[in-house]
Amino acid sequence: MEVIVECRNLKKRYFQGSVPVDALRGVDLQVEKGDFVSLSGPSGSGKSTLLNVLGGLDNPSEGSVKIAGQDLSQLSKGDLADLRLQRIGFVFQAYNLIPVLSAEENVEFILQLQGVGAAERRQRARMLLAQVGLTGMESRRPAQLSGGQQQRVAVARALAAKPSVVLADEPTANLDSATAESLLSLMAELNQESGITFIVATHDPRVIAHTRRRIVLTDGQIDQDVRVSEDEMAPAV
C-alpha cells in the first residue's frame, strides 16, 4: 500500500515562560492510503500538535515529516501552501470559516483558489452541503449558523477539493448525536469509496468506533497503535 503520511523521529518543544514542554517526544508514524486513522488520549497528549506538524501549519523541533513522499521541511513557503491546498483538508475545532462569506461560498473558496469553473464549485458545495444536513442554509453566514452547523460547513470545505488526507480536530465536538453519526457516516462512505485518508484527532468514543486504525497518545508519544477488522468498526449508515 502507498504510505501517504509517514513522520521519524517527530518532536515538538514549546516554552510557556523559560519552561519547556515537550508536545511530542519522538513519534514515528506511518498511514497508508486510504486509511481512516484516530489519535485519542487525554489533553496535553500532543494529538493537536501531532495534526499542526503533519499538516505543515507548525513546524517540528526535530524529525522529519512526508506527505506523498514529499519532505514538509525541503519545500519552500509557497510550495507548501501548494501542498496543503491540493493534497490537505482541514477541519478545525475552531472552524475557522471566513465569516464574511455564505456556507457556499465557505466551501467553494478553496476551489475557487484551486482554479474550478463557477458552475462546478456551485454544484459540488451544494451536494456536500445537503450531504452534511445543511440544504436551504447555503446563503447563511457564518454569525446566522450554530457552533453544529458551522462544524458541518468545515466539514464540507475539507472535503470539496477531494484531498489525498483530511486532517480533523474534534469535529464532532459541536455535533447532536444523530448529526455527530450522520457526518461520520458521511465520511466513512467517503474513505471507502473515494479512498480519502482521514486523520481524526478525538475524545469521541463515536468517532474512535468508525476508524479502521485507533491510536492512543499518552505524554507526546504513542502508547498503544491497534488496527481492528471491518466487523469492529460501527457502520456507515
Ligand SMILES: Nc1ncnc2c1ncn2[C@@H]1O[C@H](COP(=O)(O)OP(=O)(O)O)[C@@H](O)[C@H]1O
Given for the second form:
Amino acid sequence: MEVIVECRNLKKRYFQGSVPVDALRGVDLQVEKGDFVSLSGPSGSGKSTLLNVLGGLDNPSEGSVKIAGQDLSQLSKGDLADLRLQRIGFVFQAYNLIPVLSAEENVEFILQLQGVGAAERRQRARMLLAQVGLTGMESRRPAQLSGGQQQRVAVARALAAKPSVVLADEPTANLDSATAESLLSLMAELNQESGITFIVATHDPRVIAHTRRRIVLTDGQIDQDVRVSEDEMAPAV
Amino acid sequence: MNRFLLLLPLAWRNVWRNRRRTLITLAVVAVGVWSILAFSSLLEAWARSSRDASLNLLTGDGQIHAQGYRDDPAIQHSFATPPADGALVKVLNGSHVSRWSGRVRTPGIVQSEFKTLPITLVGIDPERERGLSFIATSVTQGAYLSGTSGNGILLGQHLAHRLGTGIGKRVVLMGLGMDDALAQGGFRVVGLFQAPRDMEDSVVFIGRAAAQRLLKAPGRLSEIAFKAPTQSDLTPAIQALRKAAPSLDIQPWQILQPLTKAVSNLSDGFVMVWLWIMFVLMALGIVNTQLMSVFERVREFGLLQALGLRPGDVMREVLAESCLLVGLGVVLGVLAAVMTVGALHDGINLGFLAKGAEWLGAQHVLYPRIDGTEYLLLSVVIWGLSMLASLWPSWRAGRYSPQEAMSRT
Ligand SMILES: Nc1ncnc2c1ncn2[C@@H]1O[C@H](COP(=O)(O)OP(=O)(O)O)[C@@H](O)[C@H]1O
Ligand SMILES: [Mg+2]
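Would you mind generating the form predicted in complex with this ligand now that we have the form predicted alone?
Up next: the whole complex, starting with the chain shown before.
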C-alpha cells in the first residue's frame, strides 16, 4: 500500500511566555492511501498541533513529515503553500469559508488557483455540491447557510482539489448530533468513492465509530492505534 | 501577476464588505483628488491670466532691443529699423512669429497748462499694435491714433485727469533727443485709454514717425515686440531671431518680466504643496481603514494560506483592495473635477473683487481649463503614492503565519 502521510519522531514545543509546553512528544505515524483515520484524545492532547504540522501550517520542533513522499522540511513557505494547494484539503471546526464568496465560488476558488479552466471548474464545483447534498444552494453566501451546510461546502471544497489527504480538525464540533452524524457518514462515503485519505481529529465517539483506523493521543504521544474491521464500523446512514 | 488578476474579484467583494467605511474612504480620496485637480486648474488659470494681463499690455512674448537699452532706455540705445528684405524681418514675418511691431520708447515729460508729469513716451504704429498690445482696444474716449506721423496723442484716463486736460486739448512732450539736447513738441489729445492705474499714469502713445521726428532719431527703433503663435514654446523663435540679428539683445518674456515668471512658478509650487497636504490626509485615511480591515480578518488570511495562497498572494489581495478602492476614488474625483471645471468654462468673474484681482496681476475673468495630460499625471501620481502607502497594511496581512492566524477566534 502507498504511504501518503508519514512522520517520524515528531516533536513540537510551544512557549507560553517562557514556559515550554510540549504539544507533541515524539509521534511516529504512517497513513496509507485511502485510509480513514480518526485522531482522538482529550482536549490539549495535541490533535490540532499534529494536524497543523502534518498540513504544513506549522513547523515541527523536531522530526520530519513527508506528504506523498515529499519532505516538508525541504520546502520554502511558498512551496509549502503550493503543496497545500495541490495535496492537502483542510476542514476546520468553523469559519472555513470565504465569506464574500458563494458556496460554488468557494469551491471554485481552489480550482481557479490550481489553474483549472472555467467550464471544468463550474462543472466540478456543481457536481461536488450535489454530492454533499447542496443542490440549489450553490449561489448562497456562507452567512445564508446553516452550520452543517457550511461544513458540507468545506468538505466539497477540500475534495475539489483532488488532494492526497484531507485533514479535518473537529469538523463536527459545532454541529448538533444528527447533523454531525450525517456529515461524518458523508465523509466516509466520499472516502470510499474517491479513495482520498482522511484524517479526522475529534473527541466525539459517534464520529470515531465511522473510522477504520482509530488513533488516540495522550499528552502529545500516540497512546493507542487500532484498526477495526468493516463490520465494527458504523453503517453509513 | 496572474494571481493578482485572479484575486481581483475577491478583492472587489472585500472592498464592499464594509460599505460605510468604503464610502467614507472613497469620499476622502475623491474630494482630495477633486481639490487637487480643481486647484491646479484655477491656479493655472490665474497664472495664465496674470501673464496675459501683463504681457498683453506691452511686452508681448518677447522683445528685441539694442544692447544696453534694458539698463538705460535712452534713445541713444536704439537701433536702425531692420531692412525689409533683411534676415531679421524674414524671421519676424516667418512662422515662428505671429505679430510684431517696432516702437520708439524713452522716458520723457508731459506738460499741460496746469501740471508737468514724468512719463514714458511710446511711439507706435497704431495698426501693427492690434493684437500685440492692449492699446488698440483700450481707448474709451475719443479716437485711436490714425497714423504714425500725425500729432495726435493718447493719454491714460487718470493721467488726463491729473493733468487737467481732455480730448482736443494740447499738451507738450519733452525728452532727450538723439543729439542729447532737450527736444519738445506740441501734441493734441485725440483719445483717452483705460488700463491698470500705473499704466494709465506712466505711459503716453504717439505715432512712431512723430516720435522719431521729435527725438531727432529718424528710422531708429527702441524695441520690436513680438508674439509667437503658441505661447508655450518660445525657444525656436528666440533662437531664430538671435541667429538673424546676433548684435541685438533678444529676450523672451520670462527675462523681461521676471515677476510674471515668478507668478507662474508660484502657482506650480502651490499645486505641489496642496497635493502633498491632501495626499498625506488621504494616505492616513487609507492606511487607517486598511489596517482596521486587516486586523478584522486575520483569521481569514490564515484560511487563505491554509487553502494554498502564498504569503505574497495574501499581500497582493489586500493591495488589490487598495488598488480598486483608491482607483475608484480617483476616478470619481477626476469626474467631479472635470464637471466643476467644465462648468466654469465660461469664466469666473472676479469683478466683485476687481481691485484685488488687479493687485494680483490677473484679469477680471479667469478661464480655468481641463488639462488632460496634467489631470492624468496628477491622478497617476496620487494613485501610485496611495499604493505605496497601502504596502504597509498589505505587508501586515501577509506576515501572519497560517497557524497563528487560524488560532485566533
Ligand atoms: N500557539 C500555541 N502557543 C502555545 N501553546 C499552544 C499553542 N497551540 C497549542 N498549544 C498547547 O499545546 C497543547 C496541545 O494543543 P492542541 O494541539 O490544540 O490540542 P487539542 O487539539 O488536542 O485540543 C495544549 O497544551 C495547548 O495549550
Ligand atoms: Mg484542537
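Residue numbers count along the first chain shown, from 1. For the two forms, the rigid core is made up of the largest set of C-alpha atoms that agree within 1.5 Å on superposition. These numbers come from a predicted model, not from an experiment.
**Q** Would the C-alpha of residue 39 be classed as shifted by 2 Å or more between the two forms after rigid-core alignment?
**A** No, its C-alpha moves less than 2 Å.
**Q** Please say whether, between the two forms, the C-alpha of residue 174 moves by 2 Å or more once the core is aligned.
**A** Comparing the forms between the two forms, which are aligned on their rigid core, residue 174 does shift its C-alpha by 2 Å or more.
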